[in-house]
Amino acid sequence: MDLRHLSVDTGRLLLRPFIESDFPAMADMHSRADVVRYLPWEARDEATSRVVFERHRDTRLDVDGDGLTLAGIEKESGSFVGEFVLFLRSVEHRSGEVGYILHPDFFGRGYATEGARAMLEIGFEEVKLHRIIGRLDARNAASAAVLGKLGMRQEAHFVRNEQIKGEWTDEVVFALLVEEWAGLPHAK
């Protein structure tokens, strides 16, 4: 599924494919230790961010492992807020995974919930997924709250199952089925 022209207006955000002018803000965000604290990768240098940026510009969801990453732009200011992602985990089982990374300047404003809700809508309504999960480091209470606000339920808590930056950490998995999504109020 080619999603090169996909653009979503969430009310306060415009989610759209990455363009070259997004690179400096994305690279800055990825270089920050406070941003990647709970992510499975270290802060990135500019060269590594460039590789990731080019991967973000591939907007297809065809085979297991493909990911759609959209830039989140604050409509009022035109500022880069962060990135919102939908991974295709299994074509056979019609399952995906939602994720997001926000620049700290935009924490606490509801943008993660707003953008992730749009990604769930794409996953369930455009891609026709049956199930979408969200995985996170259990210490990331703010992200767990976002998934809860989206109507996702916690399904699993894996104890010390991953090493993140040299430390054994717990992983929490939230999930939502298409029929559960259909029963949620979708006010944006």
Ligand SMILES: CC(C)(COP(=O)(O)OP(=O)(O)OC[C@H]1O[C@@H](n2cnc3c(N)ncnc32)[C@H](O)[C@@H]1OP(=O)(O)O)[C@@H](O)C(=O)NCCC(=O)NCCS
Given for the second form:
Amino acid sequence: MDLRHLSVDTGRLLLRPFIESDFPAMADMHSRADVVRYLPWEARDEATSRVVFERHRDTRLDVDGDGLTLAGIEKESGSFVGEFVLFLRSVEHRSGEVGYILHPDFFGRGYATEGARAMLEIGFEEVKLHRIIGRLDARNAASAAVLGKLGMRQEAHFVRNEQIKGEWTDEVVFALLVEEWAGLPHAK
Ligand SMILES: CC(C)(COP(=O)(O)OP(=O)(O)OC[C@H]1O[C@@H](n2cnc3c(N)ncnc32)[C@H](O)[C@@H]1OP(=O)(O)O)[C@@H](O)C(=O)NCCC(=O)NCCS
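We have the form predicted alone; now please give the form predicted in complex with the named molecule.
Once more the chain from above appears, this time first in line as the rest of the complex follows.
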């Protein structure tokens, strides 16, 4: 599926493929301890962010493990606010996973929810997925609130099954089926 030219207007945001001028803001976001606190990787230096950035630009959804990562741009200011991802987890089972990282300058404005909703729409309406999950460190209350606002159900709570920043932590899994998506007020 060719998604290299995909761009989505979500109302306040434009989600589009990464371009070179996004790099400084993305690298700054990935370098911050407050951003990576509950993510399974350490704060990144510029060289590591560059590798990830190139991966973000080579976006595709063909085989298990592929990811579509889009930059979120605030329409009003043109600012980079963060990144939104849809992973293809299983072609056989038509399942995917949604994810998002915002720059702290843009926390608390509902942008994570707005952008992630568009990724669910792409997953269900364009990619024709059957089920999309969201996974998070159980301590990440802001992220749990985002998934709840999207209408996703909490399906699992795994106890101390992941090591994040050297600590054993609980992992929570939210999920949504396509038929549930179709019944939500914000779905098409
Ligand atoms: C998770 C993240 C995307 C949320 O961004 P955000 O801008 O706060 O998201 P939104 O504004 O769309 O919604 C957040 C909701 O969580 C609530 N919230 C924020 N911090 C909270 C906290 N510490 N405890 C409980 N709820 C919280 C907000 O009140 C808001 O709900 P509301 O609209 O009902 O008031 C952002 O914190 C982030 O990028 N964190 C770093 C990366 C990350 O953890 N990504 C997710 C990995 S699973």
